[in-house]
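Next up is one chain by itself, shown in structure tokens, the form predicted alone.
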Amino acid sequence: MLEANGLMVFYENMLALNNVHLRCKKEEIVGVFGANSAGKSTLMYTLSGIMDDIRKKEAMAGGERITVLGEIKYLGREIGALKPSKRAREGIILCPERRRIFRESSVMENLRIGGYLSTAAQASETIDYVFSLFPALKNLRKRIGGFLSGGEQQMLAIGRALMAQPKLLLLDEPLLGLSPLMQATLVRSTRVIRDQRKISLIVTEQYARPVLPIVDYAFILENGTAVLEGNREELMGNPDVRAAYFGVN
């Protein structure tokens, strides 16, 4: 479905991203792992577009020059030069890092905002499929974002990105400062989604150990670098791994 090859982001003298090969299949889940400042985001917002919005405000801006080299391909296609919006029109859709949803719009004003490219048909049986992956939201669709919890803003940023019908969701470190009890129901909402929707998934996290049990195939970055990749059972034999990502040893 997509497969990135040579993605090289540099901010000013800085690499962020180096020479890194990614591939994700049709209805597949995938993992990209590493530590803060490995380059999780700005991989991200590479495959999204985004980071081509980001280079151009730069730019007009006078701030820090930004280079993104490399191939992107997504349904047989080179989509390196498609606009972030295109992107989305295509299916790449994008639930960033801290949820960033809007927080003086309540609950169905996020959804509904999320749902911008949806038919009123598509839309109406999104809301329904969301409020009945994470039922907590139903009863809270009244509130405000901003008055939510971490772990339901979460679900709603989640729930808001399922609105644009997604082919390929990226969830950038979507268990970031949750509870345990509340990023296991993320991570099997995770899979519910992959199985229900029929969509592909490529999922962001610094610690490995609680997304291990859905991906199809990881990788692990390193100061920008894609320095390893395996599915979970190779990577849970690596006892370097383990014990730097996965907290086991």
Given for the second form:
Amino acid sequence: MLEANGLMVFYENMLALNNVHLRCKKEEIVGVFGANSAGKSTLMYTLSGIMDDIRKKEAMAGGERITVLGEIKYLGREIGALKPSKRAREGIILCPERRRIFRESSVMENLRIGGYLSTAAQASETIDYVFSLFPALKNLRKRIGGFLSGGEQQMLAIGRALMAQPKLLLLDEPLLGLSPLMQATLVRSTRVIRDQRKISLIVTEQYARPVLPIVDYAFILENGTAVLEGNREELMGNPDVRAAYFGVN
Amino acid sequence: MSSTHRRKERIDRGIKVRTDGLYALMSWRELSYLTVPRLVLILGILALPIVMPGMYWQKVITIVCIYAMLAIGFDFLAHYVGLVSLGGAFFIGTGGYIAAILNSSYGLPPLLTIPIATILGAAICTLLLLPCLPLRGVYFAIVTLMYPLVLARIIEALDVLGGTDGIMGVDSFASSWVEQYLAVTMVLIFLFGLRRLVNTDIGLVFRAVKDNDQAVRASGMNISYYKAVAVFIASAMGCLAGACLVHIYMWAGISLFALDFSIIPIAATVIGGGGTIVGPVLGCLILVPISELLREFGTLRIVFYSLILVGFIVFRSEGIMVFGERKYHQFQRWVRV
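Form predicted alone done; form predicted together with the partner chain now:
Next comes the full complex, this chain leading.
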């Protein structure tokens, strides 16, 4: 489905992503794990094309020069030159880090904004689906986004991303700052989304343990380099990885 | 695959790295790397009144300096304290009228009226702006924009302070050299003074207020107080400029509250490069003479003016100074990755 080869991203002279190869097959959940500054968010921005936007803004304001190299193939097509809006139309939807919901719009409005690309029928179907997936949101539909709790905001952010009818959903640190209970709920619903909507997902997370049960394949980033990859069993078998990312000895 | 790729690398010049610490100056070359740009600016500005042909262009230089003081103040408020001020006209008007009243009604000489107008005017401006300082957002800009309009209408409607005729017969400076060099040296003093100020402790607090005022408040500091200090500094510069302007024109009228004084500093900051303090001065040095040159086109000059501004915003929103600094400190080369 998605294949990235030799991705390199430079922030000025700092190497944020170093020759990363990443694959995501159809209806697969791929995990990307790494500490802070490992390049997870950079990877997500690069895949969704936001990096292109950031690069242009920085260039105009005379800030950092960002260089993006490498190729990204999506459904057999090279999309490296595609604008983020075009990529979204192709079905690559990013659910950004720290949720970035529209704080001054209500839950319902947030979802509708997310449904900009879908037809009316798709939109109403997806809204129903989001409410069945996250029943907690159903009672909050009039609530202003900024007044939601962290977990509710994350549900809303995922719901909003689903409204755009993704084929490949990029979840950037969906569990950031949430309680273990909420984390478990979200992880469960992530798998449900994959099974019911038949989409592929790429999930980044710092701490791999909560997400690991649902990922089919995972990459481990360290300082911008993909140091290790493998399926669940392979990663669990590696003692270094177990200690560093799963917290078990 | 990636070995065929190249990217353009931007790195600091060796001499920049060596001269970053003051203790590392080893040669005349390194010394001049630091001092020449500053000396060029100082000597260049000081020489301007001498090299200008004729009275007319010498007057233009004085006006450039008046605008430069406003632009420095705008840049300081906008990029170091986070207050977008449209109050150039307000500061000029307050300082100008105070100087004119002191001179014409109480007979004080310019030597006294200018300092008094600076301090008193800045105090009045700060007091009047105090209510909107705790607010974040666009309110400060709106209030600073409204005050000059309000004051001009009050003077016009109530016919106080000379009404629409203005206050005439204000003393001029002893000679045109005094007025020019007063303006020029004041610009230089403010320029280097502010550059120093923003790197002191209080400058750090100012920048912190801009970045995250709630965090500053959480650190136990009163943001309104620090904003008031910053507004006092900026309005003092504006009031001084206004007082000088009144003595140059020998007249104070409601055109001191003209919007030009609010808009041109902003345009100069955009062109010169915000956040550099020097940039706005360069911007004024470019913009004000251009607007004089275009005077023969009448009101059409506003069109040229706007085009220049739009061009800068679209193509070089960083500004001349930021661009130049980068070229001076860094070089580029292609590298293979």
